[in-house]
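There is one chain below, alone, in structure tokens, taken in the form predicted alone.
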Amino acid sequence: MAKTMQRLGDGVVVEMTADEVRKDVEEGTKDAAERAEVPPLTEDEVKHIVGIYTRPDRIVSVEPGKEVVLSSDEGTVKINAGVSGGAGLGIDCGRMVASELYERALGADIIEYGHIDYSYKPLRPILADERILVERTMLVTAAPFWYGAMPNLGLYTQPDGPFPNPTELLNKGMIKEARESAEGMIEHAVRDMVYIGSGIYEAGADCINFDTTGAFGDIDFKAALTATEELKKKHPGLMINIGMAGEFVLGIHGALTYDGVRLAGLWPHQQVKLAEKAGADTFGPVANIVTSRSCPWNISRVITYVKACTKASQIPVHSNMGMGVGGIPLSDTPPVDAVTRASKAAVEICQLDGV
């Protein structure tokens, strides 16, 4: 039987037959459905994914007229030095010029602005400088302007912050102390996120993006939800996007709740309902890549999670699909064949509002 080029979750090229691709798609949806207790993909949806991944084309796309909005996180920073260990294009320009390149050369639907640290805590002492840059950049661009950073509650632990690390305390069996430390971290993080979000909005930004929410488990998610609620009360016209860090909320604290719902253990279709209640305008569900499995297996898991999320959601869903998430290989520059296949499959099956 003829084989087609496929990729593993780390980007390595492999060859697979159509039967092997189908087997991986079936196994992937079964894995996700059992974990999140959601329906698996239908037979027609399995066939649709197999058809997309066995096409010989280098690049695939949706039909004209069925395109969705492309949003991004920290996009302009990646034009120059970038993050993630220096993963960027290395173009010697500032964020204002990078924003113009994104808009005018690359045709971006939005401009997503962020500082190189890309976390809210380091932004507090430089907010005045960021406000100036935000205002200047908006004067030379026309696309909707998002300002993003991560809640990143890890920065509030010692030695970078004032609180003992809850995970280290848990390893010592100090559960009460770990929870008290986590609750203090949340209070400080919410204060910073509301302060930064208000300042950037008052400088003219259209949206605040809480990116990689949940990276520190339920502590992180609680901070983002609370900050969203407070910002929307303060600035009803501010758009807020919550983008997650993983498909499952880890229970670092374990007993935290929001609106009476325990945060630990939530899956995308449950996460989005709390994001709605907090006041988020858009939501970015995530499914992390498994590098040792094929992209067809990975995208099948993604679509199973995200399809349930879009069905449950009353707000637009922009699935996180980039380096290491959303069925796209974990590599600094994801291969275009994998990116377009994953995007097409997710958009067509999940009825996404954006990617």
Contents of the next structure:
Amino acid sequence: MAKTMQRLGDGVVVEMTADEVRKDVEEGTKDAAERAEVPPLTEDEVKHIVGIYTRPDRIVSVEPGKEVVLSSDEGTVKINAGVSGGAGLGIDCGRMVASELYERALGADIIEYGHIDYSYKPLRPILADERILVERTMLVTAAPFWYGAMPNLGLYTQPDGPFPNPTELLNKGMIKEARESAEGMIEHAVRDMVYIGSGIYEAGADCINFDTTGAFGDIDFKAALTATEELKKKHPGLMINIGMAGEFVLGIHGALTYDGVRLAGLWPHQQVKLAEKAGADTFGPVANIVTSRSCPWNISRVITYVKACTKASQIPVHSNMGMGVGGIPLSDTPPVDAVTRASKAAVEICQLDGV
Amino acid sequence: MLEAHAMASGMGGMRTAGDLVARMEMAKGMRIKEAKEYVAGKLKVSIRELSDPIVMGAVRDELNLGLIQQMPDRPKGMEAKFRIAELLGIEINSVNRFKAKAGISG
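Same protein, different form: I have the form predicted alone, so give me the form predicted in complex with its partner chain.
Following is the full complex, with the preceding chain placed first.
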């Protein structure tokens, strides 16, 4: 049987027959369905993914008229940030100009703005400067404007923050102390996220993006949900996106709940219901890449999780499909063949509202 | 990577009606189908035409909704957002704050 060009999750090219691609797609959906206890993909959906991934074309796309909204987390920062900022281009231009580039050079549906540290805590002492830049950017751009940063609860642990690290306490068997520390971290993080979110909204931004939520497990997710609820009460006109860090919420605390639901162990179709309850306007599910498996295996797994999420959701779902998530290879320069295949497959099968 | 997604499945931003559809998802919680139908109705174009830069370039110019190519005497930035808020019947935070600061009523 003829071989087709495929990639592993790290982007490396491998050759696979159509039968091998199909086997990976079947295994990928089975893996996700068993883990999240959601339905596996149908036979037609499996065939559709195999068809997309075995086409010889360099790039593929959805049909005209079937496009979706495209947003980008940490977007404008990546124009001027260097290596320390993560995947930046190192071009010496300010974020206001970068926003105009996103709007009018790159044709972004949504501009996303952020600070180089891209976490809420470091923004406290520079909020006034950020507000001035946001206010000026709002004058020269017309596209919707998100301001993003990560809850990044890790910054509240010693030596960067005031609290002992719960994971270190857990390693010592100090469960009660770990939970007390986690609860203190949440209180401080919520305070910061509400303070920054309010300030940026008052500068004219349309939306606050809680990006990479859940990176510190249930502690992180609880902080983002609570901050969302508080911000929406304070500013009903503020829009909020909650974007996740992974497909599964780790139980660092283990007993945290929101609206009576235990946060540890939640999957995307369950996470989105709490995001809705907290008042989020859009939700970004994530499924991380497994670099040793093929892209067809990975996208099948992603689509199984995200399809269940879009079905459960009452709010628009913008699936995270960047480097290392959403079936996109873990590389700072993801190949267009892999990106366009993942994009088409996810949009068409998951009925996404955005990417 | 953004451009690869944009080519594969993105609406096209201000080249088309991507920013307008995005605003309806965000402002009214509309899912993509409803948001597209709403914007298409307001612009009096088909769903297919929402992502056609030829059609939408002309529509945006006629309705003063802002253009990718900057031209003299055409609305830009905040000016275009005033028109977008009015056309779509939504509140835009920065427009409201601009009005308040500039002493513009209504």
